[in-house]
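Take a look at this one chain, the form predicted in complex with the partner chain, written out in structure tokens.
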Amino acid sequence: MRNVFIMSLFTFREALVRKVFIFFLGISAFILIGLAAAFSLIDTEAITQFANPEGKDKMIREIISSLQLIIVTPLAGLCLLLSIFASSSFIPNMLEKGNIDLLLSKPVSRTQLMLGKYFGGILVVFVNIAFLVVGVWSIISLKFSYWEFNFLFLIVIITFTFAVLYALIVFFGITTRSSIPGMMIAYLIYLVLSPVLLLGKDKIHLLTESEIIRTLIKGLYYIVPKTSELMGSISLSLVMKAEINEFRPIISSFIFLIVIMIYSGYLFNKKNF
């Protein structure tokens, strides 16, 4: 456990050197300042007055949650894009000739090394997302004097989405010792496969008669991690209603994560350096 922790901390350190994360923290800070400045000009009383007396509470709540989502969602998407880019080199860097030899000569197991890199990467993204989400949340909550904690669930769900994609990056990092394949696959799933499959599994009967293609699309849908749903409908329902509308995408993505990590660990433990 201690070894995993040390590896995670030094991965965090490595991430700080990669300018991407600092860049994102900078963007977040910039947006937060902008938001604070904008709000100091807007009269929130007027907005709250506007809500009719009996539905007031519900209305404010919806206004606030929507506002927060509108600001955070595109930034969270950007954060994931940048995180995939920045974290894809963690494993290949560790596996570089001369570096891995040293690490493996220390009293650390290969599994600990891999998990250290894994949790280190997740920690970085967690810090980035938490900074953004907590920042936006506190500014808006302060302004409206209305504290709704549901919004903070976003930190967990976005970090989880990254954790699923990062498992793939770790897998390709270990098998290819290069950062490009993992990065490409993660982007492919996040930007193309997951959205397309989500759409496709419901609409496929309109497009083709072929049973094979239909089964294929459905099958793929169940295997590929459901990042679109995690970042979309599940986030939305968590923030708006504090409940999870559907557990299946979360569970299947989590199973995907676990399977990939176990398989990566197995391969890493057998690998010759």
Partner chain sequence: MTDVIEIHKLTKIYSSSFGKKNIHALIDLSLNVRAGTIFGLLGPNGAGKTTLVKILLGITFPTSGWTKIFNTAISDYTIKKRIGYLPENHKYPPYLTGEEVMIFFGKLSGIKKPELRQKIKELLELVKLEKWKRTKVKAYSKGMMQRLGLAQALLNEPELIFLDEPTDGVDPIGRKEIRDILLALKSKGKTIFLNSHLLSEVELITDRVGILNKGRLIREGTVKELTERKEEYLITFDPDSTLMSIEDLINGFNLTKISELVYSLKVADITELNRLIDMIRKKEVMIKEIIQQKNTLEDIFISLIKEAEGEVK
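Condition change, the form predicted in complex with the partner chain to the form predicted on its own:
Excluded here are partners and other molecules; the one chain stands alone.
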């Protein structure tokens, strides 16, 4: 585990050197400055002046919940899109001639190298996502003097969703030595395939009577990571303090992550460099 930890820190430092971390951080800071400027124009007293004293706290909670609901969807999507872009080159860079030769000469196994790159990429994204989400939460909380900690759970769900997609990026990075295929597949799943399958599994009977197509759609739904549900209903339930009634998207996505990482490790150990 020590070698994995060292490789993770090495990947984090690589992100700093390649300006990936700074680029992500800069975009997050720009968003926070814009939100702070927008919220500075809001007069909280004017909003709550018509509420009776007993109902003021409830009204503030409802306002904060509504603001979080408006912000959470585009914020979560932007975080994930930036995360995929920022991390897609870590594995291909490691596999470049010279880099991989140097790393394999060290007393570290290939599995440890791969896991170090994987967890290092997650660390880079986690820090940036935490900076952005905590920043948004602080702006809203300071403005209304009301601290709703459930919003911070968004850090966990976005990072987990990224970790699932990053497993695919690692897989394609190992098999193709390129950042483009993994990045495109991750975008395809997040933006197209997962939303379509989520809608299709319930509405497919309206579109076709073919049992083969229906079975195919449902099969794909259970195989493909449930990013639409992770970033949609589950994240909103966490933010809005609602009960999560369906854990299958989390469990199946986690199983997908483990399977892909095990197979990626197998392929990486079999490769000749």
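Residue numbers count along the first chain shown, from 1. Only a predicted model underlies this, so the values are computations on that prediction, with no experimental measurement involved. Rigid core: the largest C-alpha set superposing within 1.5 Å between the two forms.
Positional change of L35 between the two forms reaches 2 Å or more at the C-alpha, relative to the superposed core.
Put the two forms on the same core and the Cα of F21 is off by 2 Å or more between the two forms.
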